[in-house]
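Starting off, we have a lone chain in the form predicted together with the partner chain, written out as structure tokens.
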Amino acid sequence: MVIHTSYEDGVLILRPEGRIDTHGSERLDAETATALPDDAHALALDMRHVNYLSSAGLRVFLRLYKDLRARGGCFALFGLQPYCAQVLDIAGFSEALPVFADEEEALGHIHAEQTPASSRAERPEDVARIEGGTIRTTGTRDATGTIDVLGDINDVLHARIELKHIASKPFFQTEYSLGLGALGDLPEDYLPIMGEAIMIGGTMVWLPTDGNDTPDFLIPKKQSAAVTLRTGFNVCVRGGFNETVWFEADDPEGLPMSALYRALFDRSRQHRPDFRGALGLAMRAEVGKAFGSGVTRSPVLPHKPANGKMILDPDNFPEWFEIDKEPRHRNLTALICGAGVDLTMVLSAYNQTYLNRTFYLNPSNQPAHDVLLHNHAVFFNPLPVPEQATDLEHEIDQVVDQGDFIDMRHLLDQTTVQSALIGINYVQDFREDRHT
């Protein structure tokens, strides 16, 4: 086994290549003993090129974790291949060890952990008025956010998805994404029933287009390799959240999603030089009125409309989409993941190819000409609104653990939010998603 070593921003990064078996773990153990200075506080292990892992390796991880904790430092793993991730799961390490999808997220976590607690705690809470409500900042951190896109929304809208468009996306850790997907081993099983999907925190929900209109709810944290999402189109909010805010609407019925995004855009333009026109959001929200929509058949080539037009075309739209004219639900708790762009801004900073693959104009949205949104939501029976919520991941876990799951939908922009803990990702670019 070869191990490359580098320092980046005060973090020692080890990049082993090959097998972490009985021998590989000895090499890794020796390498960390020599490469990690006594006063070093941060170690990240790049697992992208490790194709085998046994308990000998787990013991080294455990030692590193304990060593760094003991000196007030931080240890993180990233880029695990699926079988190795499964070993971590079975051993019960996944939830205890900090495991991340990629280097950016791992370093983001390490830097956030290394920020002295005092400087975090002493920051005054920033309460501000926005159009239609108030916003209180509950946390900020350095993160480089991106929106990573798999596939192309246009292939969905033309109902021309084929096996060649399908990516197999392993899901085993925290992720914030939405798209079109299905679970299943064989293409003939999953292709005909692909539907709206959302991954939020450690949970995944999808709505099979098998005619039953019954979402499938999963918490696959512990069964990594067993859960592979087949996706024809997926939009992932990656890199963590630069800011966490608590939002409360003035209107007890709530503020429509389009107005909420509008207010966040306006706020970002004033306060965030790194705002380029797009935001990725995840939230634990109290929803007043939930308007949903969703494809009712899988947009695969064999289902392509005979008239050759897009599925959004007025001739095809009614039979391809189920659209709520009245609220589907009222007053419940939701986990929402999505992204939006401010159409009043010049969006030239972004990679146009991937930007255009992310959004589309849904004819059933009440027209809002200044924002373009794409949001999916999972609904639960209403839970008590958390007091002093600050940790989004924790709040999401609480909802998943304690909530009674009701439904999952693509959200229409007229859906209203009464209050929410919102993670905001200041999207720096739209890119191809390489995490497959």
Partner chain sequence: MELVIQNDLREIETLTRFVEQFAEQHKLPPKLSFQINLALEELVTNIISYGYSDAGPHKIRLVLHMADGRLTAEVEDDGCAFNPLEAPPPDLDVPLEDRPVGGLGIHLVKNMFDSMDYRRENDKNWLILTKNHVNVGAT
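Let's see the other form, the form predicted alone, since the form predicted together with the partner chain is already up.
For this one, just the chain is written down, with no partner chains and no other molecules.
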């Protein structure tokens, strides 16, 4: 492999030619170590003449991206050939790394990111009032969002999960999903204690139904085919985020989740022609009052209620769910992942089968007849609120790396959000999740 280097407007551009296989990755790694000074802040990789990309190359890309981001810099890829683009996508890196069609787009992104936030001219249209707060748009991108569904929420609600329903879901750096899950090797180890689960930013947290009410928190440092999430039901926000926004509530206590979703729905109808009635969200949030719930028994077939009714039935609900009638936590930092639908809109454009497998009416939510939500959260002791935050993945990584983990729960709609950096996915369809 041959690597050409050049500087354009303060950006180091590497132009490899050939195969980025194991040997080529070593060459690329060595070249960047030589050509990229410790105080450098911008690197673009021209992939137009690379015809092969291996996992070793992906690791080099990820290291460069993280190293530059840690020093306040920026990394970008552009001009990928179809095979290399497919490798990037299959490995789950296409959403984690900044990828652009051509050099002009890549350099434009880098220069925008390198401009100090304090000196950026804030366009009036980027700041908007919503019901209960203020929204500031911090970034946009083209993306085709979907909600990918494994299993069926109705199998959970009827406690009929069996081994045949279980899928093994690998960890991905950019996974944003929630559902029912567990960790473990043998079915007898995990099936009896499956509980609420969330994966966000490469982190997996689940709440075993073993009676101890103690979440299990795992941050894998590398992908593994052996250690996977065992899940009987999982909902994934896939395709990246069309917008990133910064939200500030008017009330110091925060805006309830149901009201925040309603405000985002109203805003979406006004300025997004691709809004069909559903949003997928991920956020780094400051929470005023956290109300949670969680199943207390694994909804597997041997645990099926003797009366044959759903676990939500009033006769079964107290035995099956722990519900916060008062805030479980106050004034803390949270990572939240979820989805919601605007019930005032016609939702017939969506695949009805997978839409109906995603949501359910939790009787513990305060009434909000115009929205239907499904959200999980991981809670941390309060961290400093970031100033001029724009990079959601970076902020999530910061919370995971620096935060003091407290808890995780299914999030009730009355939970209040004081401020948040929010990634918004304008969901185009609900479909089967094949990423197992």
